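In structure tokens, the next block holds one chain alone, the form predicted alone.
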Amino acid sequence: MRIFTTSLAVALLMSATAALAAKDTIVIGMQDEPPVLDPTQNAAAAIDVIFSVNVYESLVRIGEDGTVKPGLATSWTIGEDGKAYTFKLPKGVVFDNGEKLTSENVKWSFERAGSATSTNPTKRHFANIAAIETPDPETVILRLKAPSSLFLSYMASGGAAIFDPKSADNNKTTPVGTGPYKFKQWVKGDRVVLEKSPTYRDPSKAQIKQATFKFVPDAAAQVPALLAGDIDAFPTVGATETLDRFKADSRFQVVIGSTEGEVPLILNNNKKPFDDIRVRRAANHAIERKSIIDGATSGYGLPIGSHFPPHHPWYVDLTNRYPHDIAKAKELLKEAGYPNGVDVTIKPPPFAYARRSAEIVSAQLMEAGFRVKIEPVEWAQWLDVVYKQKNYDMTVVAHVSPWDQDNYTRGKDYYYGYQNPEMDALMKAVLAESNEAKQKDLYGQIQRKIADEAVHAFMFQLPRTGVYAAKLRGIWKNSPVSVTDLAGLSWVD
């Protein structure tokens, strides 16, 4: 009896101790699953959300405040001519596979990214590098062909991640990096699991020992998963109409912030009927933003009239450039040779904001004379058919990369199908400009040019509609880049 009592006391004590211990795992919900696990091979933002800064590291990173901060490099200097960037690397850094990091890894990764055979979605960002020097294992010097005001921001992207040559070819399915976390498991269609890396250079940095990214594409299914405690955090809840319910529940915290995600009705400028600016302008006059925002994001989105985030001080409000005017839209269609209307198709991916926007926009377009068919596609199909093959008339998707106005200089090979030498000249000028006042003016001209050309019909800036367990700390309110900073997360008792 005495032995039993002692054992019971020990068991109760152990149970109490375990109950008092801070939680060290987390399950994070995501709407979309990455098609591959390597950001240098695919443009899907979901790859960066899981792996950038956690597993893969770039020389620098973007902080929660949107500024450039040290990443893999501990410091850097910029030459007086603005064309020489010298980065210092820490000593003793190893990849998950045990290989040591040196400046040669940076040289190899960047030469690979900018090579003629590269499929890196940010390949254009490396075209300005004239030479890469590695004077010692902890120093790398990047010499540019011309100064670039956005070069450091480019070097913070997932496409600029530093790889080990021995593992790079397998990173699509088995990621290897230098970050505070390492890849553990990918169950396709369900989850990706990361665990704290035992070889990371600063073991005390991360408190979360294991993170599971759970894929829940159905917006309706996200709610019961959160309520049941199966998911601890959902940074972008699709069913925004349920947020008030979570606000009233003490088990949760609802955090509303901004993102870099401009959401346009994307028009294929290289295909009829949207190769005609009059038809594109007709579509712009047909849309009514408030109804779209109310229906797609429950009013949380901010209206936009061009490709630039409203939270930025250089934003120009162009939402009145094309006032909602059905009569004007019909007149423009008639001028373009479509007096009896025109058949068009929208191919929205499976995200709640995209599908909901497509439904509302289609009704608005039909009032103006467009005969609209909606063809929903899954994410992998969207990346193939719409993004790669450019086989579409219209689509809806958020462009979440910061400073991505250079998409309008990618020519007809890019899925916008848009090309204009004047836009190319403006982007070239702003990249070469170091004076902030002049940069602001040039970005204003870029915003106006995109709107005047009616490249797309701009609708809203995607909000960050996050629902999190009440005891979770370290959450980013805003999303200046598509990352999840696991090392900054922790639980309170």
Partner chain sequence: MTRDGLLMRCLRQRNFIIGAILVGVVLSAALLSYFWTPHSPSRINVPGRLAPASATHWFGTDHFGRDVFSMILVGSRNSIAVGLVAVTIGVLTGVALGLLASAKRGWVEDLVMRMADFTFAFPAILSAILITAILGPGTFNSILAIGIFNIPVFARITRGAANAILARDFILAARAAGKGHIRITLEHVLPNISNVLIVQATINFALAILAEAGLSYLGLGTQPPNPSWGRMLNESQTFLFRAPMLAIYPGAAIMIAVLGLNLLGDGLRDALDPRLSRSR
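For the two forms, the rigid core is made up of the largest set of C-alpha atoms that agree within 1.5 Å on superposition. Positions refer to the first chain, counted from 1. None of the values given here were measured: they were computed from a predicted structure. Compared with the form predicted together with its partner chain:
- Two rigid parts of the chain turn against one another between the two forms, and the hinge residue out of Phe274, Ala286, Glu260, Gly238 is Glu260.
- Each of the two rigid parts keeps its shape between the two forms, while the smaller one turns against the larger by 23°, per C-alpha superposition.
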Given for the second form:
Amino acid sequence: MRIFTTSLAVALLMSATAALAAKDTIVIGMQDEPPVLDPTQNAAAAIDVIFSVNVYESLVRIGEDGTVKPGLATSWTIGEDGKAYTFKLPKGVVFDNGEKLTSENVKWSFERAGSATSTNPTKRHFANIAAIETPDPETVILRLKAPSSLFLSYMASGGAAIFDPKSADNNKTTPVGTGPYKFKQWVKGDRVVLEKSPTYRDPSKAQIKQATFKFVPDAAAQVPALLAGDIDAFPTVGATETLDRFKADSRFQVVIGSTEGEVPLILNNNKKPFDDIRVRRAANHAIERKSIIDGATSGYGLPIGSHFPPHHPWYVDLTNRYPHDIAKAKELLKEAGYPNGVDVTIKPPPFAYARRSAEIVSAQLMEAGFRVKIEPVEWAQWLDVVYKQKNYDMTVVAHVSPWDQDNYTRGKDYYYGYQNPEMDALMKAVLAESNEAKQKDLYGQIQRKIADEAVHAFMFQLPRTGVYAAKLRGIWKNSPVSVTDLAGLSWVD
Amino acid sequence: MTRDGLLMRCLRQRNFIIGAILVGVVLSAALLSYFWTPHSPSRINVPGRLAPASATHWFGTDHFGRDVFSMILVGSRNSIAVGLVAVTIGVLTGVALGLLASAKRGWVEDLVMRMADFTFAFPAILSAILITAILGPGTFNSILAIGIFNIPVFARITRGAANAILARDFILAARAAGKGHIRITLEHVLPNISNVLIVQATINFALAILAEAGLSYLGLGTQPPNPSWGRMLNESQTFLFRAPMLAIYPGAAIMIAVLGLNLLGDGLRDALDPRLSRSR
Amino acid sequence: MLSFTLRRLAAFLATLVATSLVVFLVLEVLPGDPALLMLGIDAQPDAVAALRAKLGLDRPPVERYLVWMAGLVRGDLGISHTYGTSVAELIGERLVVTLPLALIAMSLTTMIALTLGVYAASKHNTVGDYGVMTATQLGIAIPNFWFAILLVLLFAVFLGWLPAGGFPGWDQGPIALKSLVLPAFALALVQAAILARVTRSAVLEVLREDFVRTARAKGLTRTQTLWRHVLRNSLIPVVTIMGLQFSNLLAGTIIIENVFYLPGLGRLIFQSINQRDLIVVKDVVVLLAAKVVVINFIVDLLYAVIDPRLRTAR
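Structure of the form predicted together with its partner chain (previous: the form predicted alone):
Below is the whole assembly, all chains and molecules, this chain first.
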């Protein structure tokens, strides 16, 4: 017992002295723990949240406004035909294990990601690369098969991180990268600790010396951890009903923003009854977004009418395309040959937003004459039954990848079951377009087309509901990508 | 043993009376819910969510603004139905296997008993999770998962009790009179072991309600919009700060049902077999 | 004695082989593709196929079963699909949470149950006895996960004394124990209630025997008699139940570790099923079955220690 009290006293003393000096550590709470720590091996978003930008670097990165910013590459040029990307790498970049970075690392990493035996979750991003040239250690030229206006964004993802061949295989447990932070410790089930990298090329960049990512999956446990000061920042609080309590407390700041996650009521366009546009439109008229958003996200989600994030300047507001109108919905169902209503099932995966919005939206659809049966599935079953076998009528899932409008051109093989030559043409045009104004116009057309066709019944944009210590600065309001920009964070007195 | 005598003996048991009252409350709640609930248990009213208890909503409302009292009432149906069907599966199959084992003896008995042992070596909850993972979550599949684990319980008890009966003199007399296996089993064994089975069935009913609540808590039991006590507990956990009472009602309902059945079982046992109650 | 041991060993192996076959077949029909789960919904089909090949999931079932069994025989549990680390290592790092949790819960159970049980028996048919019996009836009727939520509500939400969930790791020192307090109590409640009732009955049974009267006649006080003579002689049924309970405890951790988000074995198996980390599920199930057999064996040994007469009887 004495040992216990002594160590407690020492711990108290240490935390007391630490409090005297200016704060240079941070504890960030997050819901999910990554299964492995390598974004080129597993699609879990939690890997990017901790490691992308901070430890692993890609050639470019996505800024808070969703635009492409320099990452590992300081600058780049795009050749006239839009098919040659030349990236410039800085000198003196060192991996955490002491290896030097050269253009060969880029070549090696991308060839690994795109190879026949590659198991990279973002493998399709590399399919467009025809050749990789390394004229000198600081220059990489990527030659594409076809121009793509999305290629740069693709190169920003965690799956396109630049690795050192010697350490790559161990990155799943001991990450080695070139970023401003290096991996220190992973206590499975509890936390990952990063510390400021002594070898980073710009020593002045990071203010925070040590960052701890603490896993608190239980929404109920997140609140006391924040209140007790055990956690300084929780960018995605699960118990959104409690945010008012933090708003009223001067020790905290509550930052509500938007994410890249569109949440539609997904309709199977390749199966009765939703193969009929009238039935899809009936569903669109039947849903009432305010109740869904209040019930599923405590009112913090943003209503959407098509597949595009509202925080982006190119967003077109289409939420009034199908006003809430039960009579109209019933009429459309009747026209489609279902005067007495129609039986449909909804298969939501086990995420709180999905299960909750499925329950509310089902009640709403019932009023319009849909007889909805809720059949919740676990994630593995969702992937198998809904995604792979396409054996479903309706489901709810967030689409968190940026620029994923090309899902609407993936045809009947994709689980949407949607195919439309006009849409394919629009997508092809926007990929080949290099002029921004024209891209904006084309993306406007795409948004309208998705809404007109009533491919899905769009509900809301997944919110980013963050609670932070009042003295923390550099917080991202919106998260166009799921990363935590540690180097941008700082404490004020 | 006359019927009157049994009832009188039951009513002399305090456990039996309390148990009967509690079970009566749960059963009446279930019956009542078919005719009347204060509100529809599935009516969603998002603006009125997480309201505290009031004259209109006696237990307040949940995160969708549904009336918790009505959900608790209707939820009792689910618990009773799952428990009843699961135990019935266990009794019918288990008793048949147990009687078969004790009538045939030899390798049949060995096989039945080894299978029972094997089932016991598996944590029931783990197997239930696996079963629902294969068949998908839902009321029927959770009944199946729980029912399967009732089979070995009744198989063992039946075999043990039946073997004891078969060793008695009056069975020999019956055999001598030319009665076959089946007639002896039906006419002599079954009536003589029914007391033990009734007591065990009551206890296992309680266990099945607990198991159903556990599966529902893990999200593997009855699915929305049908209310289930276990799932209500799971959903309440997110709202512990805003609405702590949401975590109280469903748990208390489970406790009342289980306590009632356990007491009823104890009371029945004491009334049916005074020898067993010696040490109580 | 030798034939007894041999028979025990044969039964042990038969159980393991049967378990391994059952769990393998069950997982064969389990829908879901671990590779797709790992790579997510944007993954290209050929990447998923490549990963399936890498994980060996494209081999025929019989081959996979034999490879797995051959590994088990060599003591090689294989590599987890999800975590990419050896399953043995994974189980090891989860056991350092679950084992202490189960041991604490078991100690709590034993302490509470023996105290209450002996007390109730010594106060047979008095208010104290009724009080204990009522309390234990309630204890048996309460679902352990509900009790866990109530504990969280009181000690974490309202009082803020103990963490509501999570486990900081043993490198934090004894503070980590705090995270196990509530889960241990939640696990112990039901078991203690059952065990207290068994203890009470067993003690009452022994109290009626002659040697108790003799001991009392020799001038020992009632309490002395109880603890020195009666309890020891009542231990057989108590130990039997404890053996069963220790198995139950480990199963109970599946739910309780989920309530408290403890990174233990119970949560590992639940997550592994959800993530289709099939190799982990298979290994853990076989280990659990092995554990039940081993505990039964230990219980038998304990009988012999408690009651020497049984040694020759076997």
